[in-house]
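As a starting point, one isolated chain is supplied in structure tokens, in the form predicted alone.
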Amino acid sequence: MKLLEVKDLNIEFYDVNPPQKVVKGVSFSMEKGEVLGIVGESGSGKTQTALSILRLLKSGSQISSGQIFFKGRDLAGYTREELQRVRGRKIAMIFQEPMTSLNPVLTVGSQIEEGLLLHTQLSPEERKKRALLAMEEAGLGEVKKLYGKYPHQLSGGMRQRVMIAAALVTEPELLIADEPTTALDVTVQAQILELLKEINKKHGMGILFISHDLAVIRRLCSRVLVMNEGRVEEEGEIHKVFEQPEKEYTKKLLAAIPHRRESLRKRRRG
């Protein structure tokens, strides 16, 4: 059984005249444990492909036909409770920008603890026991002491680290992140994907990373998908992608990589 089933999705913005079609026909499956890459440049629609698993899209836009499939189940027979309890629990999400996605009123422990407050029975003690452990977990240092800080206490990497531990303390079986390093210095973007490599391996979690950079997709994903005005242009394992391109777009994205054209230039120059 696949892990993930997408199949034939479509999805409209119809806030606009006349609605706008985002998503084309995009079909793609995960299995258990696998790191599945989706890139593509802004306005691509890989994101409302991401969010639409999770009933996430925004007000506005809906998903107009198509089936998602998780664990074999369509997500679209799910009642409200039944999604909520899928939410966090079973599916987990990571965002771009984790300033947005924390509430900056409450401390990172308990933020950290709200999966576990709606999805699990624990006392109060052993929340914090599990929460303190997936900060540590997330590469976290000093935990009890950054346990009672607020998120504008913490540094950008911290802050996306806390959103890890949170996606982790549940102990989901898939974690969709979205441009979850694009904000962040090339120092703490590389070890952020380390340590989604780490949880990958440990967990045998599925991952699935959206990302408008290949060199990103490379690093982590063992498959990519490549999307461009909302349909796939290409798919396939890394090594093909990268080094037998069959589409212009993918290409074109290939070249953008800084140190594919200086390795191109250094090529040539031999």
Partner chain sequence: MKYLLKKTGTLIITLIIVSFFSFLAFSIIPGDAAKSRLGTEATKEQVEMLQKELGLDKPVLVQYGNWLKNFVTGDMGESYSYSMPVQELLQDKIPVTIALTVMAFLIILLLSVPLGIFTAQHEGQWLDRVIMVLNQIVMSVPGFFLGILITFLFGLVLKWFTPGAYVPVSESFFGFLGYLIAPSAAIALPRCAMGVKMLRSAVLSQLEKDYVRTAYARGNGQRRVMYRHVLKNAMLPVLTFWGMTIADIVANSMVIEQVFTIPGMGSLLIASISNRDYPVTLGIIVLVASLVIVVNFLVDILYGRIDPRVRVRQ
The other form holds:
Amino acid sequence: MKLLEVKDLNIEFYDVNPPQKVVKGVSFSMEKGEVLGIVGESGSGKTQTALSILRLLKSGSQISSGQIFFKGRDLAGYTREELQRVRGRKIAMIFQEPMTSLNPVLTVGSQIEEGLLLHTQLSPEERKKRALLAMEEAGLGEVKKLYGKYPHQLSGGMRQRVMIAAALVTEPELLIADEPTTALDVTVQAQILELLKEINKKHGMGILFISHDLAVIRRLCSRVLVMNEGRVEEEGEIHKVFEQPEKEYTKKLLAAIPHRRESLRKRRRG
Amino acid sequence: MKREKRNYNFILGAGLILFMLAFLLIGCFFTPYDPDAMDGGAKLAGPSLSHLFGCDHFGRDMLSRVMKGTGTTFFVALTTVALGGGLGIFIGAFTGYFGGWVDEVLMRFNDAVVSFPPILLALVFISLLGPGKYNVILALAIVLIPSFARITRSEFLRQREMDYVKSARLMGASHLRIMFVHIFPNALSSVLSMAAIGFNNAVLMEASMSYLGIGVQPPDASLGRMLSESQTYLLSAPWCAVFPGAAVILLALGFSMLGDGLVKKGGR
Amino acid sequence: MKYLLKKTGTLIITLIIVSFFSFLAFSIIPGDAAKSRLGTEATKEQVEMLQKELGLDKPVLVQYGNWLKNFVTGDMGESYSYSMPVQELLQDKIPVTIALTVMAFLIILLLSVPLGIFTAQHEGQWLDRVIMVLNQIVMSVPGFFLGILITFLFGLVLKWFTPGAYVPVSESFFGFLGYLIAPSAAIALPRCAMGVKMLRSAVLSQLEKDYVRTAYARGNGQRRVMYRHVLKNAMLPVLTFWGMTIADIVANSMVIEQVFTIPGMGSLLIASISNRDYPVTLGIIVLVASLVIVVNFLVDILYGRIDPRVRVRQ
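For comparison with the form predicted alone, please write out the form predicted together with its partner chain.
In what comes next, the whole complex appears, and the chain from above leads the way.
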């Protein structure tokens, strides 16, 4: 049984006139413990695809047709309560903006623990113990001190680690990461990628990794899905896609990488 | 692409104001009766074809009195906003544009004043100046200065760093010219919505103070005073309260909707 | 702790500045208190004697110091028109105004919080639209006119209470509170409408935030997202509004007391303004102003407790 299977997914923005299709017939699947990357430019529909899995689309957009199977069951058939039990418990998600994705008035600790509070019967002491463990695993130092701090006291990289700890704490089977490194600077970006790799190995947690950056995808994923204008342009093993791309679009994307590298290096030097 | 929502607040607010304006402008030149003429036979007469809004306890025609009273209220509000708004804009423009310790001190003072309820400040000034139409205008104008100064200042503070200001300076434009020819038009939309809010406040406060007997004094017709007098005959002649009250509400409502509408327009 | 100390310092300075300006406005500007008390026929010696007695021959700052010392110990001077100490005049009026303020504030809280949340949750639906239209209208009704309408409808037509038949607290506690329901509703409703509008837009703007999506992604239900995550953030701007509202209620209760013939501080203030009874005016203004300042202080403290960012930045 596949971990995740998306079949002929269509997503529509209906608060614009005329309604606009942003995802057009996307299909893909993931095995247990697999790290799948979705790459594409902004507006390619990759984020909408990721959000639709947990049905977190903003009001004004909706799945117009298609199915999303999680371990063989169609998420579309879930009631709101069932869906809530999957969110954060079986499938966790982290987002692009660690600056704004955490609640500014709640402590780091209480936000990491929340998944346990919602999905388990654990005692407060046990919850705290597991939260601290997850924080350590996410590479946060001085976890006891950090536990009572507020998000604004942390750097961007630390906040993204907090997000990851909050996702890890319930030991989900799938982690959806929507551009988790885009807002971070390059060194922190590398650390976060290493961290995700480790977690994948240690827990066998499947990761669906969304990025506009092919270089980042290459470092982490075993398979990649190239999206363009709401469609899947190309799909395949990471090496195959990188070394023998079939489509013009993929070639164009690949051609952009070294250039980006170059400019980054220049920027760091200057 | 996005479906435009119609700015109902703006349309309805402007409509209400125009309606009330027509009502009071007619009242300036023509009223069905002399607003001060007493008709002993028509004391507390209900609304009828000859007296659309009924008559008060002296037999004076309420429609004529409400027309005049609306005029007084509007006049007070207009002069208040012109005076207080003008001064506030001036202060805000200078402190925002030049900054420095004067700005610092004035804004601290402003913050303190803004935290006090406007009606309380107005009462303080009235108790020092004494009652009367022109003192009300003065008192309310003083009360309005800080909020205008604040909003103008923040606009000027934002605009003065913009490129068009820098280039104007390079072209050799004088400070005054930059402030009022270049920057002010850009600050206009927030100043205008502030003006609408100021009108709304002025209308409500003038009515309250006249109601208390420390605002507009007779012989000037005033909606607040009419409401205060109506209370004695409330059961037998509710129209004496309803029509002046409705006039106050329509004016205040018009300005508050206009203000909301302007905010929405400015935001786009 | 540092935050608290700093705020307390500001509180004391503000209190001193405001009371000084009020003192200046009401004791110095109106002219010689001795002359106005003795009348125009007093001899020069009599005026000078009274001036000395009242300390009017001393410099302004000394006069202010003496006045402040007396004021803090409860001595607010003597009323011109009633020939009795101001504090005695105020004694039984302050509780009335406080009761009115508390009741009005409770009405605002109890109505505007649920309505604000409800309308935000049902944004754009017909019930939300109806409430928001009503809201806009109620906001533009002056409190005293609302008082007149309430008097007419509930007092004269439905006879739920007798207009003008104020019940002193010494006579019957519940009768007293019962009579205050109508006036506190008259003060509360327009502000309640503003409160609904504020809270609704605060909640709506919070619902757009990224952390709300995170909360849903973690498995929170709609209720929990609202009450645990959104509301605490949305309360911040509303808190400031509430602080201003308390001050606003006190100020407007002065007007409403007139409508319902309640013998509170407001009626006394209006009378003292009309009679140019400056010691009474000064006493009431300084009391109310101090209340405003203290409430603002408390709001700042509360704000710091809810919003961790404020505490640390200071």
